[in-house]
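Only one chain is shown below, in structure tokens, and it's the form predicted on its own.
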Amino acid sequence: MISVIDSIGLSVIKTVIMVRDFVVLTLRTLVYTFTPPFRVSDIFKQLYFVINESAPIVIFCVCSAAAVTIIESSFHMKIIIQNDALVPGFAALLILRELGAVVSALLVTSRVGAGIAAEVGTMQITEQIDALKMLGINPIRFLVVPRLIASVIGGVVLSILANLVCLYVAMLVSQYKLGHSAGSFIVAMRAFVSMQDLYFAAIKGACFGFVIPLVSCYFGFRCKAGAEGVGLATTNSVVTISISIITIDFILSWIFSYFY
């Protein structure tokens, strides 16, 4: 019984220490983000990595999800009320409020988040981070800040892009598969959603983008030696970010519900 209590207490202490270290990393990153010098070239390099290289994957996956969503919605709505006239409106609502931002963020997590954790973890075990410190270069300013700025901007851009492309694909599917005209789709969409939903989706994208590099760099800095350590750091970062995205999405959706 004592050993069980000790193990629980040890787990609680480790969790508290991890949360404390993560909060310290976040605060220091925020301070360095708004204080010069600014590493503009590194920011643009990371922007290319986050946005340009992730956009094709995000667009393909969210468009497939949008097509499946509208077809399945039409199928079940016809069974229940024998009419799918409301499908375009409900599909647009689901895409703007949940599908576009969340799915794109999870896809970016699996690519960008894992990449950052593996990169920083490899630098940690090969003592490159220690070399930066010996040269007087702050690792947080050098590694975390450019990735944070690029990820926040990329989260907003990819979220808006995913939502707009999803709506277009949903309109095409509605037109050629369900028999709704483009005009009827737009009318139904405007009855259910507004520009405010797109703004809220952009806010979600920024919040998701804020979490991804912080968690990835945190686990990268704590990476243990060996290939197993890099793999564990990458796995932990992806799992933690995914849980954080779902949790943040719930909180933001609950807050935004007061503005609808």
Contents of the next structure:
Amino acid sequence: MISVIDSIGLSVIKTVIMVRDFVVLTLRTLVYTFTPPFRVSDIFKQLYFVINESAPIVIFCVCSAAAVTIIESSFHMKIIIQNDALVPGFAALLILRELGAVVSALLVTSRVGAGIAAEVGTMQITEQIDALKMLGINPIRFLVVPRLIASVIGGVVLSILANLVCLYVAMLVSQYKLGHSAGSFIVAMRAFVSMQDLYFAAIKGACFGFVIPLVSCYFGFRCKAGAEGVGLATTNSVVTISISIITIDFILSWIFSYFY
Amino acid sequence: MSDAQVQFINVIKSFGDRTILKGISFEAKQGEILFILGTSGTGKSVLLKNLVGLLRPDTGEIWVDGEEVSQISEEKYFDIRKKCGMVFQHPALFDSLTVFENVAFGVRKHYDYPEEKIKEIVKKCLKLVHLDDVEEKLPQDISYGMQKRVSLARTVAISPKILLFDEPTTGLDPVTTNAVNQLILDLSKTLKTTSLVVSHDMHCALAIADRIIVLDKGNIVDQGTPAELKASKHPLVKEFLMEATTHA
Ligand SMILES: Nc1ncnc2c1ncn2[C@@H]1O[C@H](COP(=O)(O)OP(=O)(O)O)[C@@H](O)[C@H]1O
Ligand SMILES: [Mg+2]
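Right, and the form predicted together with the partner chain of this protein, after the form predicted on its own?
So here's everything in the complex, that chain up top.
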């Protein structure tokens, strides 16, 4: 019994310490983000990495998601109310408010988040981070800041891209599979969603983009020696980021609901 | 405070409930080559990292060039690290930079030299470690032994007063090992660089060390000049000596 309480207590303490360290990392990163020197070329390099790595899979997955969403909702609506005229509206709502931003963020996590954790973790265990410090370089400024800025910008761009592609594919599917005309799709869509929804999706993209590199770098910096160390850092960051994205999505959707 | 350039006074360092350094005291004078011998996992790397603030001791004092550094801020360590070049156990080269840029990296950061001068320094340092024609290559395109030598060149390039070597010759062939030993010797004789060399190679230690410290399970078990150590009665030291003579 005692040992159960002990181990619960221990893991609570460990979690508190981890959260504290993460908050410290976040605050320091923010301070360095807004103070010179700015590493502009690094930011562009990272931005290219984020978009180039993720855009193809984001577009591919979002196309499938769009097709499934619209066909499924049409199928069910036809069963219930024998009419799927409202489907474009519902599908657009679902895409803009949830699907576009979340699906693209989860895909970015699997590419970029895992990539950063493995990269920083490898640098940690091969003493490259120590070497940076020895040569007078602050690893947070050098590694975390450019990735953070690139990932926030990339998050916004990819979220908007994913939403637009998703809507376009939904329209094509409804046109060729369900027999709605493009015009009627757009009219039905406009009744449910507005430009504001796209802005909110962009904000979500920015928030998800903010979390991804911070969590990945956090686990990368704590990476333990050995090949398992890097694997563990990667897995831990992907799991943590995915949970965070779902949680943040819930919180943001709840906040945004006051504006609709 | 004695005339030592590097001094540890009763340094203790633990990770969780494992105490790695159990009260280490030693000193190194300017220009001296001090070898720190020990089997792997005894905390040799931890000892060096405490000196340059990559790890901080739990208790004890660490003096570098007349300054107590164990509690100073990360910002203040910038100047200490400029004085102390460290060659890591891993080559620790930056993967995304060419060999030239790796060596130039610290020089650019620490000094405000024109490009011409930087080129000259990089060339000179690569020559010191017997490397040429690799400047434009990436670290992953050259052999492990070459990477270790580039990392040596990178450290020497900022002309530190104190050089720390973490197993500089582990994994190198005998010819390169000799070249590296010769380099350590030359730097200490010509530039009066103080060198702390972590190693488990008694053969190298006997060849170039001024003094040797033997570390075991977090304690210093014996120390002295090579001649003194050869007469040591400590079983671990004897074992190291056996190794050295069979290799020679
Ligand atoms: N950052 C760290 N966190 C926890 N344990 C560590 C850390 N660094 C080293 N150790 C432990 O300290 C011991 C000594 O390590 P090290 O100094 O690398 O040995 P060596 O003498 O081979 O260089 C090892 O058991 C290692 O697991
Ligand atoms: Mg070591």
